[in-house]
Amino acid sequence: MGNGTLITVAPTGAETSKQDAPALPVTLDELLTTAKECAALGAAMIHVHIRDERAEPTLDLGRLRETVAALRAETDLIVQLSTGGAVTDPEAARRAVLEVRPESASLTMGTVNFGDGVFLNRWDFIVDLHTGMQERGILPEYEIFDLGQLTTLRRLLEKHGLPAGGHVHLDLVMGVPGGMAGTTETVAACLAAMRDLPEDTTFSATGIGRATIPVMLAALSAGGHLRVGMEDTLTYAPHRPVDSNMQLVARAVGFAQLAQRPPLLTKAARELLGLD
């Protein structure tokens, strides 16, 4: 899986309010500042959720286009849009994200309990997103919230072919209430299940909340890559809130360097993922 580490920053998400986390970037200017700061530290990809004028989650296509254009103009980060949105977003709005034609987009591989809500991902909708990304040359990042979703991914690839560019990249999202645990043992179980995927498959891992550090260390030791950010964790240490996304990226960079797998520059990250 290579000697370097792809570091993705997920700065905002759709679940946390600005009131609860004042450092959360919710405006375009705040997102651009965060993107440039994190790129300077070693992030090569940004996983994007956006907010409206009231700082509420939105999938408005005009705002998405403006955001992607601004990120491309002011950074060289790989821009990945979320097709998950918020758990309340309808399928039509989530699929419409593909019309913005980002380099990459997330694609969740099954339905999962998400705290008190349900993150619904029907098989037909998964296929629709997968084939829509194939048609548009968008790289999917297959998001895996539970072990059985790796079997769903294998079924998807067998029935509907490899993604555009031919490279399979996934993200193990671990520690969500209702999903798989963020432990070394679970990472190992996922690695065993991934043996049935194409040989050059790469993976990132995301630890939610307290799972952040165990998942980072386990993923690095297994040749995996990292996703960090305020979408996934708001506490840097016990009784110490996160000050900024930079803080989380800097920690991930430090762990990657200690593992002798330094952060990949964006050009190398694009080569790893099979992006032009």
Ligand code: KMH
Second form
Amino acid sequence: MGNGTLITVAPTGAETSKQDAPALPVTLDELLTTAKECAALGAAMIHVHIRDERAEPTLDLGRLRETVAALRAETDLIVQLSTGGAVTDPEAARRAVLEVRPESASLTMGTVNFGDGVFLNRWDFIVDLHTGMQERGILPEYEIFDLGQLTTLRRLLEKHGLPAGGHVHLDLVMGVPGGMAGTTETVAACLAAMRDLPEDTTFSATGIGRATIPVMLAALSAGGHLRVGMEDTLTYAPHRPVDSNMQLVARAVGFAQLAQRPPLLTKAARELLGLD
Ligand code: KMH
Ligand code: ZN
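Shown: the form predicted on its own; wanted: the form predicted in complex with this ligand:
Okay, now the whole complex, with that chain kicking things off.
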């Protein structure tokens, strides 16, 4: 495992329409093709949002079950389901995602303005998701959209204990309009706040839009891991739309190799995260 980089691909998200980004994987077939190609490039984990037959975001449990089963059958990726969903999803539907029993699920540490919407994450709901994941042996990835959410994470762990498996892994989601900026300075501020978390805590970082590259470089320099994908980034370079999730994963792999922190294979990634 050594000094490697966990690369997570977030291929779809809940915000972008297929019309606006034709390369966005929205069917199960498209998701599986993307997953296999990203795994071959060096991704070890996939953060999954799914779409319905009209390519709209959905938390339909039947579709989620089918998706997790297919990803497990056809890839060795660590499958992480989103409990964040879309800003319009009610808490009950987001909580029900745990019934699918994915290996991992996201868990956002607080409410944040999200563009024109509000991504609502009440304390009681956070606790409910955290304890629900403890009971089911699901690895949470704590999503941090703002600095104070690291304080909320510390409070959560102090009051309700470590996640199943004992390892704390979080993702800094930087550059959301309404959340923290995606800069070296904010990464450094988060590193300082993370000193209050368990010593072996690991983190990934995600820069939205034009924050992608600064956040990736800052995270690699600080021993962090990377999440990339069309959930977060739709422009590859000025005036150049992203062609595919593979293009973003390939770039992350390249940066990780330049940093002499090559991508972790899934077995090493599972060891890092305290998964079986
Ligand atoms: N789509 C955002 C409102 C998560 O997946 O847990 C929430 C989100 C976070 O993407
Ligand atoms: Zn997400």
